[in-house]
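The chain below stands alone and is given as structure tokens, in the form predicted alone.
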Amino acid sequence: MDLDDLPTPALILDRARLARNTQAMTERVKALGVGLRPHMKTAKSADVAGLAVDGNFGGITVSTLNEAEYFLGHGITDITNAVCIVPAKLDQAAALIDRGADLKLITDNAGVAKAIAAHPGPRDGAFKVLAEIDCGEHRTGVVPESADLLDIAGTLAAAAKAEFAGVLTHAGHSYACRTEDDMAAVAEEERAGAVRAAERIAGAGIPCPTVSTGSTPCVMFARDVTGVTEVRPGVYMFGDLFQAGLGTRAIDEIAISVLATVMAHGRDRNQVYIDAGGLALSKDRATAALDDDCGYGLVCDAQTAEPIPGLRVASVHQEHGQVTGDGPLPFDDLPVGSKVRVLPNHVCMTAAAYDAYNVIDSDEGGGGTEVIATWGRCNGW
């Protein structure tokens, strides 16, 4: 099947770009001298995971227990669920461990730590739990100096069916940076906070084997990872327009696009309408914060994925995408019924609208427009 044969909107994954992106991150992390635990919350695909862990299934990060169950079913056992666990989900987590998952949980709450310690736990083994550290994003996590940190570690270390596994942090505020120096500064803030927390715990006589950090910008621009044991970047696999704006990926390295069909012209308004709207592209406007605002996505040639100069999706309704340009639109080159591809603003949100990837390979002959595979993904919670 060729791209022209696909019903639209459709999610397109370029395997060649994906492979280059994953290999580049593998080499970067090897050079840093830490472990790579890729975050699969964007891709949610076992096929993508196979590339992200350098061809051999190994440790990954997820954001839901549904993802953990999916990847366990595809042979990946070493899993960190990097969202704070709640007591109501402990039975589900224990069941996954009983099925063979080496599952790590996180918490930032001393009460939850007590609930974990009081739980009967998995039949064999114990809950492995990391304390989440707030290194500056101010989302979830305890600050390194918090008394709760030692309460969490002490409670878990003393539990019969739990063990304290280390600390984990995420510098999501790196996304507010606009220069490499600023991202490097946040990466150092992230590293220093996590290491400081680990040193406090170790000073209290509690082993702290794991010190886990890493957003894609921080991993790309970190200058020192002393004391860190692993990093958890994720969006680097696909890239998107916001990441291109930050400089972690280039436009021609973005591996995901949405195939859409031109369905109407508004010549008097200098507008073209495509059948990819808010549900197909997402309504995330992250690039609005950058100097180069890409709207809801850049409009590209359907065959090559090269951006058509000046064209962007400026507005979306549920099923309509409104395309505008910096000058008169090329209506004759975009007749009703023709196809385009749209590079996403925020790939995590865009990919979540689809159940599968239509895989192409731009390094293969014929321009890379043949759909060579369909890769499934898991959605939901």
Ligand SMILES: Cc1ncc(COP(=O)(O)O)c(C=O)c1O
Given for the second form:
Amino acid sequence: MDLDDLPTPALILDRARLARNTQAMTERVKALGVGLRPHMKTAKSADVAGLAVDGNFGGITVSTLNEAEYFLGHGITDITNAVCIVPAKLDQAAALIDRGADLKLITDNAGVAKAIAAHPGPRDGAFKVLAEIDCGEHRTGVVPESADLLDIAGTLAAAAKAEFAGVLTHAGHSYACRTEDDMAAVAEEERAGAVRAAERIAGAGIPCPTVSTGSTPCVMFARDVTGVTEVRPGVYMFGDLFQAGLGTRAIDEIAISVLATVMAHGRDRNQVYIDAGGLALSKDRATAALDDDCGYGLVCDAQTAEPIPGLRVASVHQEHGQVTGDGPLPFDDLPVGSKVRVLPNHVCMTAAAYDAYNVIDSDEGGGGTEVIATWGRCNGW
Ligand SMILES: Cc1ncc(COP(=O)(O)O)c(C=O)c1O
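Since the one above is the form predicted alone, can you give the form predicted together with the named molecule too?
Then the entire complex follows, led off by the chain already shown.
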């Protein structure tokens, strides 16, 4: 099947670009000399994980126990669930460990640590738990100096059915940076916070084997990773327009696009309507914060994925995407029924609307527009 034959809107994954992105990150992390635990929350796909996980490094990161279950079902056992666990999910976590998962959980709460310690746990083994550190994002996590940190570590280290596994932090505030120097500074803040927390714990006599950091911007621009044992970038696999704005991936490295059909012309208003709206593209407007505001996505040639100069999705309704441009639109090149591809602002949100990737390979002959595979993904919770 060719791209032209796909019903739209459809999610397109260019395997050649994905493979280059994963290879580049593997090399970058090898050069840094730490472990790579890619975050699969963007791709949620075992086929993508196969490219992202370097055999030497092993494990992955997920953001839901549903993802953990999906990846375990596809043979990946070494999994860190990098969202604070709640007591109501401990039975589910124990069941995954009983089924063979080497599952790591995180918490930033002394009460939850006590609930984990009081839980009967998995049949064999124990819950492995990391303390989440707030290194400046102010989302979840305890600050490295907090009393709660030692309380959490001490409770877990003393529990019969739990192990204290280390510290984990995520510098999501790297996304507010606009220069490489600023991203490098946040990466250093992240490293220093995680290492400070690990040293306090070790100083209290509790082993702290894992020091886990990393967003895509921090891993790309970190200058020093002393004390860090692993990093967890995720969105680099696909890239998106926001990442392009930050400089972590180029526009022609973005591996995901949405195939859409032109469904109407508004010539008097200089508008073209496509059948990809807020649901198909997401309503994430991340690039509004950048110099180059891409609206709800950049409109590209359907065959080559080359941006059509100046064209972007300026507004969306549920199923309508309204395309405008810097000048008069090329209506004759975009007749009703023709196809375009749209590059997403924030690929994690866009991909979440689809159950599967239509995989093409732009390095293959014939223009690389043949759909060579369908790769599933796991959605929901
Ligand atoms: C805890 C955690 N670790 C790692 C990541 C991966 O960061 P990025 O999406 O920048 O690659 C995220 C992303 O939200 C995260 O929440």
